[in-house]
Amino acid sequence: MYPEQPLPEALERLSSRRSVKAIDLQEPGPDAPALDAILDAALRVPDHGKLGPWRLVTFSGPARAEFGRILATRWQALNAHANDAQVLFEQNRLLRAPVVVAVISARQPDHKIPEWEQILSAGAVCQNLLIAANLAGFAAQWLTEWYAYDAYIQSLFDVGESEDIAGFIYIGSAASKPSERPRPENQSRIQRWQQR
């Protein structure tokens, strides 16, 4: 029989998952068996036409703020009234967790595979990537930001023509769970099939 017995505890944590605001993540995070661990949960998506329509790009350590330069030398170029607590807030952005990971869509739109399916390939290993990270016992965010979207930045990833970033997941830890938010009463967004 696959799958072999059922996780409830599993299904438990997934049920109370939160985001953890990125500002509120903490060390410790993922060390590298962990987070290659998170890394390979993520990619077991589906991904029709064996496509693997993504690609990751993480950042730990000095990495952090070698990014976070390239984005508050950025965001000054964008705004030039910029104020310094504006451009530190930039430079200090991926320092907000110990790991941060881009995913990356990337697209084949010619191929027999719906583009549309490609991307939500991608969108399925944001959500493993949040998941596998709180099973793991790290809490994370996924997030877009401004940068994910700036022509310069993604010029940074070898954004091409057919692919876009997805967003950035932060890995850490929380002091603390942040209080449940307000949710669509779920049976309100459910139905069941009748033919008419």
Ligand SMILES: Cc1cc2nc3c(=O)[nH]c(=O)nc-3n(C[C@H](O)[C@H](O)[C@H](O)COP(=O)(O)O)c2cc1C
The other form holds:
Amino acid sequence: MYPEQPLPEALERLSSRRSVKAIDLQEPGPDAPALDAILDAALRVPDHGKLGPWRLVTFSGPARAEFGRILATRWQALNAHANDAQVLFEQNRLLRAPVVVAVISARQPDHKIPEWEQILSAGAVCQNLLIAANLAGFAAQWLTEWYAYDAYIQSLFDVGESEDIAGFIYIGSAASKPSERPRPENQSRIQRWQQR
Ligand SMILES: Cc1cc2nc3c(=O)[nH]c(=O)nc-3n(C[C@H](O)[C@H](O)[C@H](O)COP(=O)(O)O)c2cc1C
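The form predicted together with this ligand is what I want next, because the block you gave corresponds to the form predicted on its own; please supply it.
All chains and molecules follow, beginning with the one already shown.
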């Protein structure tokens, strides 16, 4: 039999999972072995054609501040009137969490597997990262913000024509769980198929 048994606790955790705002994340984050376990779990996504249409870039320790300095410089180049507080915010952006994982959707264009399906697989990696982090005891948030869409920042990740930054997954610990947010009424989004 597969799976051997139901895991009601995991289902309950999934059913009540909340993202925690990056600004509310704190130490500790996953150490290297814990992060490896989260990444290994997250990359077990459905992948039509076995293309592996995604790649990851991880940030921890001083890499976060280094990248923050790049963000701050770019922000100043884009915003001539950027004030000190904004520049400082950019410098500290990745320092909001102990670990940040950039997920890049890396498609093979003109492949018989439609690009849309390859994009969906990268989205699945992002969601799996949120779930794996949660099951490993960490809180997380999926963000794109401005820098996921900025051509210069993308160039630093060697984002090619058939690539996009699907998101930055911020991972850390949270002092408390956020209260529930408004959500679509599930039943309004679920229909039973009716023959036409
Ligand atoms: C692709 C994607 C990009 C997102 N980017 C942002 C963002 O840039 N800023 C933001 O405040 N929330 C962003 N969010 C929303 C949050 O990650 C998250 O959905 C929200 O905080 C509530 O999520 P929850 O239902 O998991 O608690 C993004 C969500 C997705 C799916």
